[in-house]
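Coming up is one lone chain in structure tokens, specifically the form predicted alone.
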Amino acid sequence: MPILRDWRLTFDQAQFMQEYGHTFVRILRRPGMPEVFDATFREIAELAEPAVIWESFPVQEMRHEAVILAGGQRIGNGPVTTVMGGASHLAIGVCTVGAAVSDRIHEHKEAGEVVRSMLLDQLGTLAVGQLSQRFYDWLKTDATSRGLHISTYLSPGESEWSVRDQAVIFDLLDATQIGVSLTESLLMKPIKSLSLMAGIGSQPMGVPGTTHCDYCTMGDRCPFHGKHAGI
């Protein structure tokens, strides 16, 4: 089961402020806040430990909204077969930026450093989003090099694909190898983690020109809405 750790995430403060700074405009006017921002950007760069565990699973058949894998495991509902119909394999992965980020967010909150906790929380979310996009780009490059096509990717819980399939993904992948586990309420721990799935096959899949954002139910609540995942 491949584990990929050689990821270089970028944390560009100027770009972040251009895209998300409106949230912090008033805060930054307070004495000492620019220094807090500088320190928090250094912190995310030091704490993030990006890792991905993934595997490619042969598809046996597609039945209604679900995909039946060669081993008999059933996965998917909602838009999954619309997006990945015709795939011969499913690439399934779990991405994380590690526990240290989540731990530090909690430490800042407990210490009453609300702004620093809030900023680091948003940076952690953007970091795992950036990692998932880079992993998908890596999958796409690999598929293209082999003359194959790849669908857009989906994550359970972000679209009409039920979060219940997190349990299926964690049955298929031993994510504890990268320090990620699944709680009884189907939340990943550490929280700055994300699972995803994409179809790979010999023919184009899904609706041309669409991305995972087109199937997302988060809308304006998503920090990546209408933007790329870079920071």
The other form holds:
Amino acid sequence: MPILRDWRLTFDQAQFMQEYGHTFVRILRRPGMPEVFDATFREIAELAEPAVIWESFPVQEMRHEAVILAGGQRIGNGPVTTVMGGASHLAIGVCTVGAAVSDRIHEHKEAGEVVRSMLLDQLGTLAVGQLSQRFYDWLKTDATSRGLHISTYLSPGESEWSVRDQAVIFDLLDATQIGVSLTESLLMKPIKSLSLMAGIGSQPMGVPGTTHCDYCTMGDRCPFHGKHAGI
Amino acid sequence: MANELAMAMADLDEEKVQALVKAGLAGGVDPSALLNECREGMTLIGQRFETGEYYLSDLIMAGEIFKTAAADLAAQGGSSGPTKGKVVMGTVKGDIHDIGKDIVVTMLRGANYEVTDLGVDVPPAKFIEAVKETGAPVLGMSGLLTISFDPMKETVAALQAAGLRGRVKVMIGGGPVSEQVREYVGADALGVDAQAAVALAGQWLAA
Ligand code: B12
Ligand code: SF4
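Starting from the form predicted alone above, please write out the structure of the form predicted together with its partner chain.
Shown next: the complete complex, the earlier chain at its head.
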């Protein structure tokens, strides 16, 4: 089961401020805040330990309501067959930026460093978003180099594809090898983790130009719509 | 001076808040009146967040400014008198998302509610225990996962079983919570943001 650790995530403060600076205008006027921002950017770069565990699973049958893998496992409802219909394989992965980030967020909060805790939390979220996008791009390059196509990716729980399939994913992948486990309530620990799946096949799949956000139940209510990935 | 402090608070003008508090105290203004001004400012901040003018970082900053001002005023004997009432809050069992819940707690406290924050991953029994202990007539549950809806429902059922449902109003919130979820859970109301939580508490505790 391949494990990929060699990710160089970028934490470009200038780019971040370009994208999100408008949400921090007032707080940055507080004395000492620019220094807190600088320190937190250094902190995320130090603490993030990006890792991905993944595998490509051959598809046995694509039913309307679910995909049956060659090993007999059923995975994917909701938009999965619409997005990945025609795939010969499903690439399934779990991405994490590790426990140190979450631990530090908690420590800052406990110490009353609320601004630092909030900012590191946000940077941790962006980091795992960036990692999942990088992983997807890597899958795409790999598929293309073999003359294959890749669908857009989906994550269980974000669309009508039930979060209950997290249990299936964790049966298929031994994510403990990258330090990620699934709680009884299907929450991944450490929290800054994401699971995703994409179809690989000889023909294009799904609706061109759509992303996981287009299938998400939050829709326009989500302030992060289309922005999960990357700093 | 009166409205100026609330406005400075609402504008997150920390220096001005501090200066006005200092000048007010030096001028013999009742510290309790100054504290209430700050609370008014917090309410305005909640409204600005609701309309999208303010962001998460602004709420956090507001909490910090308020905390400092309130501590200074309390040291001078300032008090807002009795609180507007008690609220028990927590993120339900199985869920550890706390950012949204923390904002709700900050805004409720800013609006002068006495909040018992039970933290995250709170089982129904713990909610019931806290409601009994504090006598709070309002219970708020936060949850960001669809899987959180069952523990919310179980908590409402446990309130019922403990004979408390009649005197405790229940509000729920968190990203994916909707009117259908509210119905499923059996809560009295759903709140889309922290301001809604303050408004609901106000409505119920004034009644
Ligand atoms: C950022 C984010 C993440 C981050 C981590 C978040 C964190 N805490 O560290 C990352 C990228 C890691 C992530 C991962 C995942 N996520 Co996510 N994530 C979000 C997102 C986009 C924002 C959450 C957030 O921080 N909101 C900001 C706070 C301020 O908002 P809030 O909590 O909702 O609180 C406000 C209001 O709701 C209200 N409120 C809150 N509580 C209460 C209580 C009361 C009483 C009242 C009145 C009001 C109230 O007031 C607050 C202030 O205004 C949400 C979608 C969304 N827009 O909500 C999905 C969301 C929570 N994620 C979701 C999912 C599915 C996942 C994953 C399972 C995806 C996957 N397969 O990998 C993973 C799980 C991670 C894990 N560890 O298990 C789903 C969960 C739904 C479900 N089906 O269960 C959501 C809702 C998206 C969706 N499409 O539905 N996620
Ligand atoms: S709309 Fe929001 S919650 Fe949904 S997938 Fe996009 S970023 Fe995630």
